[in-house]
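Just one chain is shown here, as structure tokens, and it is the form predicted on its own.
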Amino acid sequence: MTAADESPTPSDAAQVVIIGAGPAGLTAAHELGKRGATCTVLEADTVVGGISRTVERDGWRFDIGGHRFFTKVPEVEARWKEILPDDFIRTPRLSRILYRGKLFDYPLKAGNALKSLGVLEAIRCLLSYVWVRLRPPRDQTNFEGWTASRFGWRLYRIFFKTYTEKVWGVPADQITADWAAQRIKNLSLTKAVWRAIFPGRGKTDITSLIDEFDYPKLGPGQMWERCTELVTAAGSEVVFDAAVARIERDGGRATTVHAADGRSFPCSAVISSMPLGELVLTMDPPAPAEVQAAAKGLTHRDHLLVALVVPEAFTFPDNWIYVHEPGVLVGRVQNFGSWSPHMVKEGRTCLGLEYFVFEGDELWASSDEELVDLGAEELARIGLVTDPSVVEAGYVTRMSKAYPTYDEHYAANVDVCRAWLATEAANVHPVGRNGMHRYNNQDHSMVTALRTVDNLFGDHHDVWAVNVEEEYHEETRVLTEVPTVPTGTGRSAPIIPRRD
């Protein structure tokens, strides 16, 4: 019997090493503590929460990307409330699109959009839509053709093209239709007009319709900071500045995790939320060349946040505004005071400008001072402040590997990595967004961790079947179980071509 054929037993939980102190890693550690087991959590950074952290600078608190605490998984909601029983607030949900100095409802509402565009542009948009009904785009396998066929070319260019290209850094006609199918499934101009005329009908067919959500009053990091306290109180250890450099294996199982600073951690099992490709490349003895090539083929899009302190006069009610103006680099602007008044100071608010970048590119390599100046200038250019000089302070946070990207080879690469780990490191369990190279939301990352701990105690869940279905995003309908996809990688993010 090979290592891959062995059934998980409670002994696998005897000496667990968890890589990464984000939602997946800390959820696994918390669950182990509830079961009377301890573990060692290795965090490469000095802050917990991963991309769900809250950064604190000079008393200001701000998110990396914004995180609504909304789930249809009762188990996850119960866990949130168990960790933070008294620190959630109810926050109104509001997001809009900024285009040519005007704000448009998001999700799109036909009446609002056409009215705000003006009579002449609205007529052009409607005629453009009629045209694509008569002559649909020839290629609807890419984002551009798929979206234009449902909204017309003019509305596509206004509301979809610019922002999508900012997020992923490639032309929209090189992104497959999967991205559109996930984010704007069941929405077309015809349905939008119907909803404008009959607002009470058909509402559950459209995604992203919740009106409010739970939110930790001090930001999402408060959840994971408190979770860390519970994990350590249960006897586990969270080790910071402990980037994993090498995972020693023998007989088809990992035996020791080695940190970059020379510390070593023997293990009976490893739960890993580090990027899947990097996980494979740390194995010693190393994986075969073809497996290493697959691991190196898994890429990410990175995130850069410029948080600017401005007078309260420049606040706005939105959690964030999508910036569709083509003349600026910023993709989205958050108002942290609209997430929680506890994150800002009296008489001021903090606006977070989000830039989607590749690590090492010109924007990423810019100094913090240059980025704060750029953010202030762009904030004024899009009209959210009157002048760059109103910015009183600025802070920059860089987050590498924020979004796993799906190029044309990603599915095959993930399968190769999975198959090799299953036979050559059978007690190593990938979880979470980067750990599985899957565009999981926070709640689904937590579920992968919970099911993995179940498996350590003898269950047989297919953790890779936990995923985000197209229909899942922020609807008002409640699910009684976790959405799943057939065994395999599934697809829940755009197919992004590889950069040259």
Ligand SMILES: Cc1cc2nc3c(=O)[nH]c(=O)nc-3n(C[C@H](O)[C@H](O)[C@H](O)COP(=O)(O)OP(=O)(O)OC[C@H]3O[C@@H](n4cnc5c(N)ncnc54)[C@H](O)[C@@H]3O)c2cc1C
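Think of the rigid core as the biggest set of C-alphas that the two forms share within 1.5 Å after superposition. Numbering follows the first chain given and starts at 1. Nothing here was measured: the structure is a model prediction, and the numbers come from that model. What changes on going to the form predicted in complex with the named molecule:
Core-superposed comparison between the two forms: CA of residue 148 displaced by 2 Å or more.
Shown in the overlay between the two forms, fitted on the rigid core, is a CA shift at residue 139 of 2 Å or greater.
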Second form
Amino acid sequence: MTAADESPTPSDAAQVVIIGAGPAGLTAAHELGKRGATCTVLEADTVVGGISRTVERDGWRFDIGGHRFFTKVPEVEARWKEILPDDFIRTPRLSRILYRGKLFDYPLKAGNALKSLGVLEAIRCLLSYVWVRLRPPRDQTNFEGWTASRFGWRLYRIFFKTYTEKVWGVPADQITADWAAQRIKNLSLTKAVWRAIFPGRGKTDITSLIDEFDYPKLGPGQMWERCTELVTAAGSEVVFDAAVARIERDGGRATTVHAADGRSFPCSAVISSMPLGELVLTMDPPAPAEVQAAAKGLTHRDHLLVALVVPEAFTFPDNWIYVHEPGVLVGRVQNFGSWSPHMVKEGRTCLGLEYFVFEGDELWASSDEELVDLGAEELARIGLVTDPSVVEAGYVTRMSKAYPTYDEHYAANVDVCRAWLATEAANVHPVGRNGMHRYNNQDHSMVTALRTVDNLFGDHHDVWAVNVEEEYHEETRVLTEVPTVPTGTGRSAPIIPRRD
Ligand SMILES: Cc1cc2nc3c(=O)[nH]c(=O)nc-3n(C[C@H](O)[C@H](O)[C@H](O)COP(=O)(O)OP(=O)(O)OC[C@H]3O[C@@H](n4cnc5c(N)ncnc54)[C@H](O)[C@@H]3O)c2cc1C
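Coords for the form predicted in complex with the named molecule, given the form predicted on its own:
Once more the chain from above appears, this time first in line as the rest of the complex follows.
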């Protein structure tokens, strides 16, 4: 019998080592505690929450990009309320697109867009649409050709090109059309023109865009800080500054997890939320060359937040604004005062400028001072403040591996890593977002952790089926999607090319 054929038994839960104190790792630890088992959580960083942390600087609290608590999974909803019974607030939801000083509805409505662009620009856009019907782009297999063929070049350049390229860091004609086909739905120019001529039906105003969502009053980090308290109260340990560097294995199973500083932790099972490729590369004895190549092929897009404190006069009702203004690098601006009044101080708000980057690129390598200056200058350039000098303080957070990249090889690479782990390290269980190289939000990251713990106690869930089989669309999203949205199926997500 190979290790893969063995059914996990409760003894697998005897000495569990969890890698990562983000939502997935801490949920696994919490669930183990509820079942009377203890574990050791190894966290590379000095704080909990992973990408869902809330950063605190000088009393200001901000997320790595705002984190809504939204789920269609009742068991996750219940777990959130169990961990934080008294600290959720209902936050009004509003986000719009900023383009040439004007705010457009998001999700984008073609009628609203044409109206807000003004008569002249709307006519140009419609003519451009007619032109593209007569002369469609030759290559429609990429994002640019696909989108321009459906909306005309002008609307494509205004509402699709800039943001998409900022998010992925590659030209839109190198992104495959799959992403556009998946993301851009329910948007018809014909209908929009009809509504423009016969206004009234289907008309939207700001209030119709406002909705509500749950949010811990001190940010998502509050959830994971509280969860850590519960986990340690149940007898488990969370070890900080413990970056896992090597996993010793024997007979198709992991035996000891080693941190970079030499501390070692014997294990009966490992639940891992560290990036899947890195997990495979920590194995000792090492995986064969072709498996290592697949592991190295799993890449990510990184994220940088510049949080700027400004007087309350510059606040706005949106939780965030998508920046489609040409000539600036910032992709979105969060207003943390609109997420929770408890995150900001009297008379001020905190605006978080999101930059989509590659670790080590020019922006990433800039000093914090340079980034704060850049943020203040761009904020003024797009008109959200009158002058860079109104910025009273600034803080920078760099988050590597914020987005798993879905390139043309990623699915095959994931399969290779997964298959190898299943036979050669059968008691190592990948969970979460980077852990499975999948756009899992907090809720699905948590579900993968819960099902994995079930399996340690004898169940046989296919954890890789979470967030694949069910249809999970929070809303019909059109245009300008950010890559944080869970995908309906494994293959329907953005497919972007490998970075050279
Ligand atoms: C900009 C942005 C906005 C988002 N918005 C939302 C939202 O609105 N709602 C929502 O639900 N989700 C949102 N998400 C997704 C959410 O952040 C993730 O789903 C969630 O944090 C994934 O949890 P995780 O535990 O799998 O991974 P992570 O949060 O990545 O945590 C993994 C942990 O493992 C640690 N680690 C990594 N390597 C090692 C190692 N070698 N040794 C030890 N520890 C290690 C890391 O330090 C980290 O703490 C957003 C993500 C981004 C990038």
